[in-house]
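Only one chain is shown below, in C-alpha cells, and it's the form predicted alone.
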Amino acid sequence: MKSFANIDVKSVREAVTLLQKLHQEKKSAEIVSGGTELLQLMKDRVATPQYLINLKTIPGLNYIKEERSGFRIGALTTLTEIEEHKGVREKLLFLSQAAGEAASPQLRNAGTIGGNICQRPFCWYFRSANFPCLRKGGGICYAVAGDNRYHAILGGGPSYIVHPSDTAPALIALGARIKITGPAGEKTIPLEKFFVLPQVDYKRENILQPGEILTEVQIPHPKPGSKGFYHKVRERQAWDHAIVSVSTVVQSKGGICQDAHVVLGGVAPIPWRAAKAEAFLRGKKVDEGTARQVGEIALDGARPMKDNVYKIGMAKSLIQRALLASV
C-alpha cells in the first residue's frame, strides 16, 4: 500500500472544506467511512490517495429516523443497523433483505449505506493493478475481448463495468432521494439521478463533484397496496457480488397494477431501472403472461458479450418471479 496521511474530521463542513482545498492544491484525497472497499483498492494499488478524510469521526451521521413522510438514514449508518432496524424490517422489508445480502456479516458491521451506494465498479480488470483499463485512464476495456461472464449486458460501452451495490437498486425501487453536501451547500436529488453511464462519461461513476459528500438517504413510506420484492443471484452463497438482482415495488388494487418500479442490479454500469416495462405494467392484471411480457420488455435492447448471454434469461426469470410474488 502506498503511504498516505489520515485526517480525522469533526464535521461535514470541515470535510467539504478540506476536500476542496486539497483539490485546488492538486493533491489526491479519498473519503473513508467503513473502509471495507477503499482499503482493499489501496492494497491492490488501484486507489493511491495522498490523503484519507475519515468521516467516522463526525458525530451525528449515523441514524435511522422514521418520520411522517418516511425514513431518513444517515450516510454512516451501517448495513447491519439497516438490516436489523425494527421499523425498516416492518415497513421496508426488502431493503432490510438487500442490506443483509451485501458482503459478509463482518463487512456489514463496518460498511455504511453511503459507502455501499458509492461503491466502485465490479470488474476484475478495473480492480487489478495489472490492467491499465479504460476506466483507469487507459485506452481499452479489456472485458470486450476478455473474460466477460460477469460484465454488463445493458448500458455498456465503451466500458462494460457493473455497479455492485446491493442496496442501491432496492432504494431506487422505493423512490429514495439522497442529500449531497458540498461547497455550494446542500441539495437533494432522486437516487437514480446520482449514477453516470460510461456512454455519458466513462471516467466517472456518479455526479459527485470535488468537495461533495453524500450525507443522507431519504425513503418515502410505500403507498397503500404496495408490496416489495428483492432477490439476488450470486455464484457463491457466501460473500459475493450479485450476478443478477431484482428489486420491485408493485402497488396494486384487485390484482390490477396501479404503479410499479422494476430495478435490476448486476447487469449494467448503474442500477438499471426498466422504465418501459414499468409503463407497460401499469393498468394491467399481474399474472404469468403479463409478468413474462414485462421481463421481455425489460431486457429488450440487452447486448451481451460472448460469456454473459446467460444473464438475459436469468434477469427475465427473476422479474417474473418478483412480479408474481408482489400480488
Given for the second form:
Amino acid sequence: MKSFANIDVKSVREAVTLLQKLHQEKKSAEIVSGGTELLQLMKDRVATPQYLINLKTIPGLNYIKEERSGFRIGALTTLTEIEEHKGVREKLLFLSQAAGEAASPQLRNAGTIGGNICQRPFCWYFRSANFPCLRKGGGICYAVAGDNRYHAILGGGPSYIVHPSDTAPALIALGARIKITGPAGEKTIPLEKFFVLPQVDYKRENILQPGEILTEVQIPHPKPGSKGFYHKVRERQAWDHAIVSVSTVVQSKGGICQDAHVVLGGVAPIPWRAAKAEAFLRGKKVDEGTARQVGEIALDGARPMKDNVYKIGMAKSLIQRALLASV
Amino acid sequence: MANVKIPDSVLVGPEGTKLKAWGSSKELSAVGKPRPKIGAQEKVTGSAIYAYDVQLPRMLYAAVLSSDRAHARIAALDTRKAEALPGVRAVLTYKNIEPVKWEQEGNILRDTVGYVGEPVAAVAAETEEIAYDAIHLIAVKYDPLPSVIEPLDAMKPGAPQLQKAGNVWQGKPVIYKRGDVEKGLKEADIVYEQTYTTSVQHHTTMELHGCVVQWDRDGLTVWDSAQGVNQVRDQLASRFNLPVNKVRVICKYVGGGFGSKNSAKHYHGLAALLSKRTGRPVKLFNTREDEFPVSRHRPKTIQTLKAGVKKDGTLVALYHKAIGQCGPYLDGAALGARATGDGTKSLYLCPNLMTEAYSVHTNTPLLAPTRGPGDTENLFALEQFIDELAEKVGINPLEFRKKNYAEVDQPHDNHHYSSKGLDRCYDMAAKAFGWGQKAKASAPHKKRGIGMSSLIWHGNRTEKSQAGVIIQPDGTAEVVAGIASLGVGAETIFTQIAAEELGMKMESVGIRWGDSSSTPYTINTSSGSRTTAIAGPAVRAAAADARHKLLKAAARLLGIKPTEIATLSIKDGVISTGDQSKKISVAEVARKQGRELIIGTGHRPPNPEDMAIEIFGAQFVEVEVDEQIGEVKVLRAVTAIDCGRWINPLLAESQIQGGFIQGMGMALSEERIMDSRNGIQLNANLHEYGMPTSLDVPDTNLALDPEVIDASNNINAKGLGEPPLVGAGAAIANAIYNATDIRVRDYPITPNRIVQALKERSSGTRQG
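Next up, the form predicted in complex with the partner chain, please; the one we just looked at was the form predicted alone.
Following is the full complex, with the preceding chain placed first.
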C-alpha cells in the first residue's frame, strides 16, 4: 500500500469543502467509510490516493429511521445494522436478506450502505495492477478476449464490468432514492439514476462529481399487496459476489399484477432494471407462462461473451422463480 | 479381513527383547484414546507463537519483487530509487547477489524469469511499509521471450521449448504396463472411454509462507513456518555450504502446510542473504497475493480413461493417460506425472493395464505436493469413470467396486497388504450412510442424489527415524522429537504412544519438539501422511528403551536380579512384580536417579519387505442440486478410512472432516483462474479463490473407524493426513450425476458448468 494522509472530518460540510479543495489542487483523494472495499484496492495499488477523507468521524450519519413515508438510512449505517433492524426485517421485504448475504460477517460489520452502493466494479482485470485496462486509463477492456465468465451480459461495452453491490439492486426494486450532498447543497434522486453505463461514460460508474457525497438512502414503504423475492446465485454461501441476483417486488390483486419491479444484479455494469419486462407484466395474471415471458423479455438483447452464456439461462430461471413466488 | 500376524522384525525391543504386539485399542490405556491436541488452547487463545510472531531486536523487514511476465529476459534493472529511499538497507538482484545455487535452475536470482510470480529482487528495510514502497521503485525492463501457458499448447509442434528435453518432462511419458491392454479390450463386452479434467488447487494456508532469519557468526538461525525442521535445515546448510551444526531451524507451530512448507524455498534463501548482507535479523513473509505462486499448487490435469469390461462387470482392461501441467523448471515437475497413481494401478483387480503420464512444462508457477498429490487427481477421474462403467453394465456402483476388489497389490509383485480394510470401510460406511436411499428434495426445482468413491493413498515408506524419551527427576516423561507441528497432532500422538509403552498416565508425558538443534532426526518433513507411521514406531522404541532402563533401576532398588526384570511391569506409573509383592513408583525411581537421567533412545525398524502398505477408505455423500441455477449443497458425508490403528480418534475425526472439506472445495469451488494469454492468475486472493466457508460445510460429516490393526510397524498405524481428501471429489460428482443425470467431468463443478451442461442436455447436444 502506498503511503497516504488520513483526514478525519467532523461534518459533511467539512468533507465537501475539503474534497473540493483537494480536487482544485489536483491532489487525489478517496472517501472512506467502512473502508473494506478501499483497503483492498489500495493494497493492490489499484487505488493510490494521497488523501483519505474519513467520514466515520462525522456524527449522525449512522441511523435507521422509520417515518410515515418510509425508511431513511444514513450512509454510514453498517450492513449488519440493516440486516438486524427489526423494522427493516418486517417491512422492507428482502432488504435485510440482501444486506445479510453480502460479503462476510466481518465485512458487514464494517462495511456501510453508502460504501456498498458506491463499490467499484467487479472485474479481475480492473482489480489487478498488472492490467492497464480501460477503467484505469488504458486502451482496452481485457475481459473481451480474456476470461469473462463473471462479466456483463447486458449493458456492456466498451467495458464489461459488473456492479458488485448486493444492496443496490434490492434498493432499486424497492424504489429507493438517495440523498447526495455537495458544494451546491443537497439533492435527492432515484437510486436507479445514480449509476452510469460505460457506453455513456466508461470512466465513471456513478454520477458523483468531485466534492459530492452520498449521505442518505430513502426507501418508501412497499405498497399494500406487494411481495418481494431476492436470490443471489453464488459458488459458495458466504463471501462471494453474485454470479446473478434477482430482486423483484410485485404488487398484485387477485393474481393480477398491478405493478412490478424486476432488477438483476451481477449481469451488467450497473444494477439492471428490466423495465420492458416490468411493463409487460403489469395487468397480467402472474402464472408460469407469463413468468417465462417476463424472463425472456428481461434477457432480450443480452450479448454474452464466450464464457458467460450460462448467465442468461440462470437469470431467466431466477426471474421465473421470483415471479411465481410473488403471487 | 484376515488377521495379519505382526512380524517379529518390527517388534524389536531394547537389548534383545521383543515388544508386545498391541491388541485392540480397547485393551490399551493411552493409545486409541481421544486426547485433546497439545497446543490447542494456546492456538485458540492466541498465545501460541508462530514464526510470524517473532520479533527480534534490530530486525529488518523484507519484501520481494516478483515477475509480472510469464517468460522474459531482464533487459534493464534500475534499483537506484529504491536504494535511495530512507530506511532501505539492502536491495538484492541478480546483479549483486552472491552465487547461491537454488533448486535445479542455477542462481537464486537470475536475469530471466519463467513464470509470473518468480522473484526478481528482494529488499530489506527498517519497516514493512518502506520495504514494499521500495520494491515499487525498482524499474525493470523486460525483453519478452516466447511463452506457453496451457499444457496442450505446449505439446504442439512449434511451441516454445522450455527445457532441453522438450516440454514433456524428461522428454517422455512415465509408463507402467501389465498384461496386454489391446488384448484385454478385444476380450471385453463393453469398451468405454472418457476424459476428465481437474483444476489447480492451492494450499491456501492460514499462516503465510515466510520466516525470520538471523545470520551471524554463530551461523544461521531460522524461525520458520515449516512442515519439518530437518529438511529445511539440511537444504540451507547444503546450499550455503555451512556445517549442519551452524544451521538451526525453529518451528513449533505451523498455521497450515498441506505440502507447501516442506522445503527451503526462495524466501528462505533471500531472507538469509539479506540478513548476511545487513548483519541484522530479517523477517520475510509473503503477501497473500504472492502466496499463490510462492506456495505453489496441485497441477491441473487432463485425463483419459479407457476400459474394457465383461457383461458381468469384470474389469479386463484399463488404460489411463494423464497430462499434468508443471512449471518451466525441473523443480516440482515430477508431480505433474502422478495422476496415474495407485488408484488406477492398485485399486481394482485388472490383468491388462497401462498408464501413461505426461508432466508438461509451461510458463506457470512450479508445483508442490498438495494434500494427497497424484492420488487425488487420479481418483477424481478414476472414481467417476468407475461409476460410469458400473452404469454401462447395469450394476450398482458399490457392487461393481466389490466385484473387482483386489486382495493383493498388483503393481508390486502381488504382495499381500500389511492390512486392507477397504471391504470393511465399504460396508460400515454404506450402512451408516443408508446407501441406496435418497431423501426427497426440499423444493420442486431441486434434486437429491447420492454418490460414493473409494480412496487409496500409498503408505509404503521405509525411512529411518529416531526419537528420545527422557524420564525427568520428578518422574514425568518427556518425548523428544525432531518434528514441526503441522497441525495434525503428531506430537499429541507421540505422548500417547510413549505413555502406553511406559505404563504411565498420558498427563505425565510431555513432549519437546520444533527445534532442529535440540531434538534428534525424527523426520525430515511431515509429508505424505507419514509422521505417525514413520516416527511413531521410533517413539515407541525410545519409550521401550526408557522403560527397560527404568525397570533395571527399579530392580536394583527392589533387590531383584537384573535377569528377572521381565517379571516387572508398569501400570499408572507404578512398577511392580507380577504378584504385587514388591512395588515402587516411577517418580521414586526417577528421584533416586537424580541428575543421572534415564534417557531412552529408539530407532524405527524398517518395514517388512514382503508386504505392500496402502491406506484405503470409502466416502459417501448426499447432495442437493438446484437444477435451474446450478447451486450444489453437500448435505452429508460419511467417510470410513483404514489407516491402520486410530491412535487418537478425536484427531482422526478432525483429519477426516477437514480433508473431506478440502476435497469438497476442489470438487465444487476451488480453481486457479489464469489468463492463458499472459500467465497472470486472475483470482490470487481469498475472496475470489473459492475455498469453502463454514456455511458450505455439510451438517453431517461423519468419520468411521474400521478398527484395522496393521502389521507393518509396532504401533499398527499407516497414516491419515491426506486420504480423506482423495475420494471426496468423485463421490460428490457421482452424487451430482445421481441427482441430475448430468456428468460434469471438469472440476470444479461450479454452477455455470452445471447450468451449461443442463442446457446442452435439454437442447440435445449432450448425452449424460
